[in-house]
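One chain comes next, on its own, written as structure tokens: the form predicted on its own.
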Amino acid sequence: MSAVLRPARTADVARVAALEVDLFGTDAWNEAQVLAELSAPGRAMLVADDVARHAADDAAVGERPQVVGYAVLGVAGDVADLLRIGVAPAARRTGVATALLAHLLPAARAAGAERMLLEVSAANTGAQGFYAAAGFAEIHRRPRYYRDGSAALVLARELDGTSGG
């Protein structure tokens, strides 16, 4: 799957709403906790479009291409929080996450930030794989931070400036 990575819009916040129902269960942001990010000073939140969908679209004009992922990136001074990064389980391991990592790193360098954080739960071995491969690393653990009673890890990667964050 390929997919197409824009700005999110109003219009995307029901979507994004039911995928976070999907992915993050009791911790999932609602419609007006996602709208609240989209308008919220210092973020900025991709979706991808599945191109099938955008491909159908051109044939079948008035439907809507499928966001399959989002992420929702937070800057405040030289720190960057990657708050949210979700992709639907159908379009998972078809580089939907990568591609809006790989937008996000020199976005948030862009606006001043050195270094980007965020928190994954200790349960959720996939994304820790992920994220070390994309050069994050274990700074901080925090106990039962999540409604399920898992930990939440926090890490960190340096944004060095160069086209790769």
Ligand SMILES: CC(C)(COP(=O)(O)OP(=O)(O)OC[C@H]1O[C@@H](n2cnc3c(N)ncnc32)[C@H](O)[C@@H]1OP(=O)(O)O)[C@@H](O)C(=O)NCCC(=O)NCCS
The other form holds:
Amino acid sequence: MSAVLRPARTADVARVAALEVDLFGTDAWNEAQVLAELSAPGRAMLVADDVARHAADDAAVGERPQVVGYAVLGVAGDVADLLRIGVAPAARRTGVATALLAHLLPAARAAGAERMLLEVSAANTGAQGFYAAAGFAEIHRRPRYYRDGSAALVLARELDGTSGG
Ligand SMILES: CC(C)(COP(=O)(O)OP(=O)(O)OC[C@H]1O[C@@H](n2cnc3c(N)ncnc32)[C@H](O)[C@@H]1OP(=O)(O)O)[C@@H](O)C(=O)NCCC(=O)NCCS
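Return the form predicted together with this ligand of this protein as a structure block, the form predicted on its own having already been given.
The next block holds the full complex; its first chain is the one shown before.
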């Protein structure tokens, strides 16, 4: 996968909302919520375009590369919240989420954050594997947090001033 990162635009809202449904089901943000996140103060929304698929597919000439991943960061004071990170199933395990996070970690630091927090379902072992690989550790657990009744693990990673991912 050859993905190129860029800030999300209004034109990406429908695609991001479609990925939300695929990835988060009943907890998905709808288009209005994605649009609200895109324009909210203190937010950064990044998308990853699959440029290799575009270049390799003759039928796609003239079409825009498809968004295969996205991430949403909120910074308030010294805390950065990773509100979303998601990658389309066909694009997983190719480093897309790692690239998104590698951009957001120094951006959060530059915005004044000293640590990054996130919530992940206790049932979401795949994402937990990703976060462990990215240096996050559990600091808290919220029982029955999600609509399916699963607990939320609150994970944290210090932002030590390096650009590590
Ligand atoms: C979690 C998610 C964002 C990871 O995206 P990704 O682009 O596939 O991740 P990367 O390719 O950057 O993975 C980097 C490393 O993280 C770890 N990792 C990633 N996915 C993993 C999984 N399913 N199980 C275990 N470890 C995993 C691995 O160490 C991986 O390195 P490797 O592929 O060389 O072994 C993706 O699986 C996803 O979108 N899941 C559904 C949405 C979701 O759960 N988002 C998080 C909500 S809190």
